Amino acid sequence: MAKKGILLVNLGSPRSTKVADVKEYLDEFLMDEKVIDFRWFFRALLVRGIILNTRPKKSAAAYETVWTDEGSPLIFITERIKKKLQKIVDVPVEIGMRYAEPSIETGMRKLTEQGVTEIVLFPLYPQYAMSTTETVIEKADEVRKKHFPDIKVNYIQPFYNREIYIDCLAESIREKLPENFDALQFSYHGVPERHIYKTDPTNTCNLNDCCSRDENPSHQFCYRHQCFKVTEKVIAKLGLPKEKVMVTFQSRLGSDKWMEPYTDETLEGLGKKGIKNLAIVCPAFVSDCLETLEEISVEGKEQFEHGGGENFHYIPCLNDEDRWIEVVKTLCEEKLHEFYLV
């Protein structure tokens, strides 16, 4: 009888803050077509031969102001969340990261060490991009074929409209939001323009009227879209006026046209228009890590601060919290009774 197993994707993070470490880690993120979705030779042009040369060092400095005792917030917290669930599932829970270790592959041999020949994997992303659910599906299933041939996997697709994931977040977010707010900031991780056209199967995205239509076959494919849909789902179950929030994406690299508008530039222009008290969250994560603990709550803040605000409030990722726990388990179950069925 076939035995079942979860293994919960992350995006991963270097083995520690040296600059050796990050930069190998960096490498391998920046040199993945999916996120720089340039020719081979131009992609290591730009990041091996510019990037590399670079920036590594002051990742170095970033990652050193969020790593804590236990290492690396993105990797220890998907690890609590691993712990947590394994309490509530009767079926073996492994950790694989896209990047770096734990990887995919040392996720999923762990996995078969304990006899699981199918295999549930949970992408931990909300919205889908290429950079972030694609990636993720198309690494495992080279790992798959490479390596466990005779092992099936179920893929849990992005879950930014289920009910029970707005609800958590909203809930997540009524709790830790301020009593006295004029603004609550919707941060998603930015990605290039370019990526939404390449995702859009119908060829008609144009980055505006689509992304707001109730129904349109590119929407399962639109990050965009996607990003805007969790914000309208959660703005409605907290009952907050439209004029009281907004939606920016941040994290851009390069010279390209990125999606707008921008976080930094938002945030450095609130002040003067009169916004001084400022919550912000971050749901294109569902664990804190270096863009929402460095980025956002840190050079974030100073950002907002510099431009004349005077409350800067970050709101946590869901991280480990129990209600989330459950809507994993939920979604895991979901996909495991789908094995059954087959």
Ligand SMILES: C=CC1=C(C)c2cc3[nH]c(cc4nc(cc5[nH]c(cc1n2)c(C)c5CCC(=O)O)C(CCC(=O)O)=C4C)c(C)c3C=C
Given for the second form:
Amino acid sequence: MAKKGILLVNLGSPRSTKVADVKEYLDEFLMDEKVIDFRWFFRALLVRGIILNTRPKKSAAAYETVWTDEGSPLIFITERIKKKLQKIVDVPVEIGMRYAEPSIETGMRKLTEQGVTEIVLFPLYPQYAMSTTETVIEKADEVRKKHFPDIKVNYIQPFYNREIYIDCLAESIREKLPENFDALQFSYHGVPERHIYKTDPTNTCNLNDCCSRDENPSHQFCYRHQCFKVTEKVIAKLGLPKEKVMVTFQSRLGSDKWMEPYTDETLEGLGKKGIKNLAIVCPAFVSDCLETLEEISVEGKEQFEHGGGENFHYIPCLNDEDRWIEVVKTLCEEKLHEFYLV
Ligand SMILES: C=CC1=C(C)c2cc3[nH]c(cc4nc(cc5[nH]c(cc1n2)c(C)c5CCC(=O)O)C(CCC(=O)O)=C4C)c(C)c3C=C
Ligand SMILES: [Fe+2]
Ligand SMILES: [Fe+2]
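Condition change, the form predicted on its own to the form predicted together with the named molecule:
Zooming out: every chain and molecule, the one shown earlier first.
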């Protein structure tokens, strides 16, 4: 009789805030062809010849500001999600990171050591992107074929449009919204525009109005559409007027054209537009991490205040909130049942 298990997969963090460890992590991350999508030679030239000469020091200093006694927030929050989920499901649960440790291989090994032969793998990203969902699935397939050829893996799809997730996110935001705010900003992690074109098998997305349409063949693989959809559904639940809401994209890297508008430039300009009280949320991330705790809560606040803003209110990610753990459980159980159906 097959034994089932759950593997929760998140992005991963360096093992410590030492510059050498951050460099090793960034090397693995940025040398991933699904992240920097150039041929190996040009990727290595850019990453190892340019980025890794300066970025590790800067990133290590940033990690230093968010690191705690428990380590990287991204890792210990994923660990907490695992522990809470384990209490309410009756199959083993492990975590694995796309980059660094504990790796996907480590997570799969821990599951197989408990006798698991069928894994439900959950990439913890609400929206599909080549640099997140797709690279996780590719890596997990590679690991499975190489080390665990006899196990089956079933993947949970991006859940950006699932009502249970939207309800959960909307409720979480509602509870944390300040009494008075002039605008609510949805800041999603950006991707280069090229990635969206590249992963559109239908060639019907031109990164224009089509991403906001209710129906378009490209939506299943369009990160931009999926960010807009989450925003649209959440503000409908919250009963907020569109005029009070903004969507922006953060964390760009390099000189390519990334999706616009950019979060940092927007934040600098809000004060002059009369937005003095801002609430901001980052729904591309289910757990708080460097990109929310440092880039938004600290740097973003400074950018907003520099531009004349007064009250900046960061709304934390879902992290290990009980209502979110229930959503994780439901999505996992749906996939666990698919195993019974085949
Ligand atoms: C949530 C989805 C994410 C997408 C899409 C994404 C794309 C993407 N990221 C980079 C470059 C960097 N991202 C970094 C950190 C980081 N990115 C995500 C998530 C997405 N990235 C998370 C959760 C984190 C935080 C990790 C942590 O340890 O807390 C970093 C490292 C930090 C830094 O130096 O700024 C880089 C670099 C690219 C190039 C990209 C798409 C092409
Ligand atoms: Fe689109
Ligand atoms: Fe990133």
